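One chain follows as structure tokens, the form predicted on its own.
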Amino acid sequence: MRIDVVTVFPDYLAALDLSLIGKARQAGLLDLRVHDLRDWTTDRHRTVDDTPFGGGAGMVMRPDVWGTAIDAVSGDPGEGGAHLVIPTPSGEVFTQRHAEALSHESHLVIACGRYEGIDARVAEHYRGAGTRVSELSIGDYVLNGGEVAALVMIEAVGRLLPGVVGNPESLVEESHGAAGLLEYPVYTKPPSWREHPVPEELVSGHHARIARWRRDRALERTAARREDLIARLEVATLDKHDLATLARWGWSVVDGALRRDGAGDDRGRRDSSARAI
């Protein structure tokens, strides 16, 4: 995979030289390149933004430096180009899923916008010329650019690479995988710190136990941090453990599909609370 990242601050990109997306960086795995758009302004100023039109506070990013760079950095627009990534508080919420799809892309390009954002019509002009364009939001608040929402996405999508992540294994059950569920609580040595021992489950060599424990776990954390993903889930993939562990916290199956009542939340929460969710 190829990613061009367009910002005024390329420094800000420096971490990407560091830990995994770094490694694959340098073995070849992804071809990361960070732009710096001054390089495209053609007055003695370097200018990249103006008043908007309309009035208001703040600088709007000027659609023609933009232009200039992304045809630059892009290659052929429409099918088989560059799809147009542009971080964007006002963007849908990128999630694993979106993350997923982008790791199927051959070539990305990342718009970091700052001020008050690029002009709208670069994100009309390239839809409308064919190119992928994606507006992205890392979360419900404002930064001050698109270049920390840069750095997410990259890693999030980076990682989900052939050969990035030496064990493709812990990529099937963390957080927001195709099980639906947050991931379940994790330990290591010693085996009691702190007069907190390590769940007797995980130590007792019981593989079923374990998958089973890790599974109760999952859905409980899920069930008390993130109640919209529970009721996402498709009952279907649900054994009659799994749907036990959701009525303890007010889940039961209405119509086919998970309701939450309110019956049993305390009770889950009580329940729960020595398990370290």
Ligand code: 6GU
Given for the second form:
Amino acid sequence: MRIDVVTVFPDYLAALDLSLIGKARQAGLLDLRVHDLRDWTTDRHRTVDDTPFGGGAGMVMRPDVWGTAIDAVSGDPGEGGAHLVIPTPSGEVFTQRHAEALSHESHLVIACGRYEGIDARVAEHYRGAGTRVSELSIGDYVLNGGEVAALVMIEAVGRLLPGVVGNPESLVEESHGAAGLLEYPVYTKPPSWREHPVPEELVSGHHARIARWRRDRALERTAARREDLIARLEVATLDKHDLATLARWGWSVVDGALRRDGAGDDRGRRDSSARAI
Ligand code: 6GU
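In place of the form predicted on its own, the structure of the form predicted together with 6-chloroguanine is requested.
Next comes the full complex, and the chain you just saw is listed first.
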């Protein structure tokens, strides 16, 4: 995969030389190129922004500079062209599903805005020209620019590329995978640490018992921390034991879908919250 990042702070992306993504680049699995947007300015002051039409605070990034930059790094649109990613707090929220979809692309261009964002005509223009354009936010909080979001997306996408993660099995059970649950808690040596023993199921050697324990902890954790994920579970993928675990957290099946029990009864939840999840 090739990824071109355009930014006014190329140094922000220096972290991509490190760790797994750095290795993927060295191994030739990821062709990552970081560009300074100001290389495409034409004035003496290398201006990339201006005041907003309609008034208001802050500055908006100019579409002419962005257009020249994106054209220069996108390659030939006839050959499929690049998928344009614009990190912005007003985008769709970036999830593992977006990471998976983007990992199947051959070329991404990530346009990192600063200030109050990029002139809206840029996304509009490339969409109109048939380019795939994704405006994506990494969560409901405000950053000063798209660079940290680009780092997040490149790491999430990059680790899904074939050969980047050494053991592909580690991609299977982790949080936000296909099961739609958070990951179960994990433990290693020593077997007892500061009076905290490792749960006995995990040292039992019984494969089925371990699997059941992990599944229950994943369900409980998700129920405690992410009700939105429980509500989206496919009932057909849950066994009787799963439903019993969820019932203890106040969830039952109504008309084929999971529903939180009403009447504000959260006793089960409080009881379970009292122990480690
Ligand atoms: Cl992608 N950009 C900015 N500036 N702030 C954000 C964001 C992106 N995602 C969440 N907050």
